[in-house]
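Take a look at this one chain, the form predicted on its own, written out in structure tokens.
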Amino acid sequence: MSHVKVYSPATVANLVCGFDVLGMALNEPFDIMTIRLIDEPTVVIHNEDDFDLPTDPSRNVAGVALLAMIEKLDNKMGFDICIEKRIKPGSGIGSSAASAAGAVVAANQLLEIRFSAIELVQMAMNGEKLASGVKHADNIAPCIYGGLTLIRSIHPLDIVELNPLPLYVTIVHPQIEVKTSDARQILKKQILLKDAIRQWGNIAGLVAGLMKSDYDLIGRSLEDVIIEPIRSILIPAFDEVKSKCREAGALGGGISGSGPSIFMLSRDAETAGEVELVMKEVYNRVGIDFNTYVTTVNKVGVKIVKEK
């Protein structure tokens, strides 16, 4: 193939109670990336958007992921990549993961599937380290595998695919920026045992609810007593949005990744639409610009686009 084009999806990490261990791929929005092989072991980056992200591969999340791949290649070749970002950086819906994951999946396709999915996750995690200072896979894994994923362990990397039962996802992105690195720095270094026990119960309940298709159990388990109380102070009107969306019929939800986006899960499209109206009403009244999305769970992850 002369080139490969992919759609790389947004993701919701943590899923409220599963900090750094749970993630979900979305059908919208997504980045568009096109990649070609070149004859030297480097990465050439072209931005086709207005975000002015670095084109130096050592300072670009897609670039460092591809550089990690080049290190594993016997015949030293490189990649020329065009990136059209439709997932705004700093939005909290996996912008950096979409770039890093999309790049390695597309490159792997050019190389005729030389690397496994878990190897691709490991390479793409270099992009997350550049973005946040920490290698984490809760956005990368669902972006590559699709659906919902559990990161049982990072060392060694152990990814468990969960049943992507029908769920509608409503997201509001207040137009403020929360950097993942900053959102990590404000977290407590120690937590109370009683809070840890409650959190473990919620994570287990959420996974069980997903596996059993038990919507009520999913709703009861979407509670975070450790991370959300701290990070929510960075997001205007967070508590109001969350409570009013539950009143509108949402199963529950919370901060998407490190924020500022807020996501809510619903059983059906009608409820998801009502939840979007609530989100719009709150932020229109508060006077903060925002974007909203109503979408579903992406079951395939990064999608290879076949062009005629």
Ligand code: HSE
Second form
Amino acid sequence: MSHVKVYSPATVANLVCGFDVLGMALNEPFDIMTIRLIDEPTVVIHNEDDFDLPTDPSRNVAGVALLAMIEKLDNKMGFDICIEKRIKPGSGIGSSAASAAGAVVAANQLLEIRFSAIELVQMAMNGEKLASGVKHADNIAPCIYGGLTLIRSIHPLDIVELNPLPLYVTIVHPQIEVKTSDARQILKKQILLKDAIRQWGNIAGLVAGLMKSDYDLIGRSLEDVIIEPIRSILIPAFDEVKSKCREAGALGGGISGSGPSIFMLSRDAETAGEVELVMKEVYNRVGIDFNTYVTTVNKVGVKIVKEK
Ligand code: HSE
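Instead of the form predicted on its own shown above, give the structure for the form predicted in complex with L-homoserine (HSE), please.
Up next: the whole complex, starting with the chain shown before.
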């Protein structure tokens, strides 16, 4: 095989109540990557977008993920990768995870599936460490597995695939940048027991709602009493967007990953479209540039679109 091309999807981490433990892959937007083998144990990066990301592999999230793979290969080979990012860095919809996860899935395909999905998650988490200072897997796991995933544990890595019922996702990305490392820095290191109890009730309720196809339970469980009150101050008009989207029929939603994007879940396409109109109305009035997406849950994760 001489080259492999993949689409690597955006993801929504946390799913409101599940900080660092829940995530979901989206059908839109996605990055496009093409990878080839080379005879040297190194990574050559070509950026095919305007984001001016580093091409030094040790400073690039896809680069460090591939370097972790090269370390595990006994023969002296490396990778040449072209990356067209369509997921804006710092948007809160898993841009760094898409780069790191897409790179290792594509490379693994070139190597005729030498590594398991869990090993690929481990390698791709090096990209998250570079981007945010922490090896969290709540974007990487859904990006590689597709659907919704629960990261029950990081050490050892234990990923549970949650088979989602049909869900429509509306996203608004106000055009301000929030660095994940900054959005983690402002969080409290300790929380009250009463808040922890409420939060784990919500996480269990959300997972149960997904398993039982109970939309009302999902909606009631989309509540975050720990992270959202702190991070939402970084996002203009957050409370207004959230309450108006619920009034428009959304099941619920909140900050996507570490923000600034906001996501809302709906049970049908029509409601998801109405939710998008509400988001547009709020940010037009506030006078902040934004992008919106109306999409669905991506069930396959990184998709191989061409191999030759
Ligand atoms: N769980 C991570 C956070 C996701 O909220 O910091 C970052 O995309």
